[in-house]
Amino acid sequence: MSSIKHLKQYIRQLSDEADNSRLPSFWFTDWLLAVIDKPSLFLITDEEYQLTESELAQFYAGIEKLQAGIPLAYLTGQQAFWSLSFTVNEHTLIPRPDTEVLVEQVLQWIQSQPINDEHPTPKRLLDLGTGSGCIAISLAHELKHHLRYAHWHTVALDVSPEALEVAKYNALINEVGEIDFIQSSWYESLPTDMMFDVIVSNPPYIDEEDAHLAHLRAEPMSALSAPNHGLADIEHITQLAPKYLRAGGLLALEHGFDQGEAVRQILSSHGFGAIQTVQDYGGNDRVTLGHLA
């Protein structure tokens, strides 16, 4: 380890290692920056920086974990999402860019709704299976910073108490206090008279037999896969949604790239109309929305 003296030499070696690794190349430099606790510009402005023995030891220990399948976000404990930063750990999924499409679509729908500025009607949004809280917090953050939507209140549910602790912390560090966090298996612990204008969820949707799950083994499997070819939780959420969704309200669901047609059929069979599927940034079906008739 001591043969590598300066940052510029180290970056050169990392580049070579990335070429020979299945890991994303930026993981190496991002992990290095996390170890030395410096911004990315430091790689350019301070190439002569000399890593200490303890920094080298920490870096190599992390690389071993990355190569063993531990995602970078679990090493750094942080993941950017929307315009915010979220703490993550082994109890939560790592927020993905594709989920930003779900946030985007819900915000567009809310902004399209008429508002009585003099006497705005209180509105309520439900995030099912909140995990790190990235969806609920991003939505609440956006609504909070637009005075016309300050009358919206967010409720976030998750069955995992450990995940809820992470979500509560993320709400705190992102200065979003307008969220009620409730431990619940889907709707189970909700009062039956609590109604919502929007229900949003990124539920488990990967087929339990999908070979790709092997590459995601570090993340909580209960938040990734579901029975019935990945559709069981989507079916459950949609079936019960009319009990908690106001007439004309929005149900917005993230799903797999090959599940668009099946999810549209599920929404249609449970009384939803104006159903549409939106593609993610890679051009794949990712989010399906419907309005309760």
The other form holds:
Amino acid sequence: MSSIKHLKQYIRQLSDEADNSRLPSFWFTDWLLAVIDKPSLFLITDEEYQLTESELAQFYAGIEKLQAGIPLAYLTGQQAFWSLSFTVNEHTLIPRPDTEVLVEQVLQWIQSQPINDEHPTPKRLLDLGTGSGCIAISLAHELKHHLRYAHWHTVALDVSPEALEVAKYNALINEVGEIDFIQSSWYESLPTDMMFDVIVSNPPYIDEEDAHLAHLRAEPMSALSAPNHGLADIEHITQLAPKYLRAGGLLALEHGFDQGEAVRQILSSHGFGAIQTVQDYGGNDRVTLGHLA
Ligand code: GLN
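Form predicted in complex with glutamine (GLN), following the form predicted alone:
Expanding to the full complex; the earlier chain stays at the top.
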């Protein structure tokens, strides 16, 4: 086999491999681009590019990992979410596009609130189980850089110190270094007098018996799956939310496609009103919101 190969040959080989494996075909080309550190246009403009021996070795090693079930985002260490780029590793869930619906809904609610322009009341937002920080950072980024709402402050918690390191780094590279990160199992280590206007979370919600979990084995199980048909953490977060939410405050939760009814029930039994479920881009129930009456 020739040791020097052209990009063109790779692309042909990659399409064959994509046909033969059950991996998304763009993973192969994206991995190739990550190895040679070039933007996607390079595939069109520089077809004659020759991969070096070390690029070749790195490329093949990565393909083996993808085939063994490691997601592309853990290989590249990057995942786009909202309009931002997030560093991810095996300590963090990989941000999903569906979670952007949660960010969108929270932003809409914040923008619908009246503001006293002269003296805006300081407001606080809490993200529970922040992981890579994608929700807290996207929200803080919008509030600061687009809406210029300097009166909002974001706090993000995670039980995993490793995830918090990743989230802090992501906050810095996305220019929202002022977010407060606290290591805590849900509300446990939060000062009891710290009150919030918004509590948001994408908690683990997949049923422990769900066969889908087998396909997600590279990601931290503690971020994916919960007891009680996946509802245990949603229930815990909702039950304690009234202690930390100001009157009229918003609770916004991501959940499974078949959990809308159950989550609305949980919110309603813990004092929330104006409860509403919103669907994701695939038309599945994904986010439920309620106001503390
Ligand atoms: N939505 C993710 C999935 O089904 C799970 C995220 C979560 O459990 N919070 O792959």
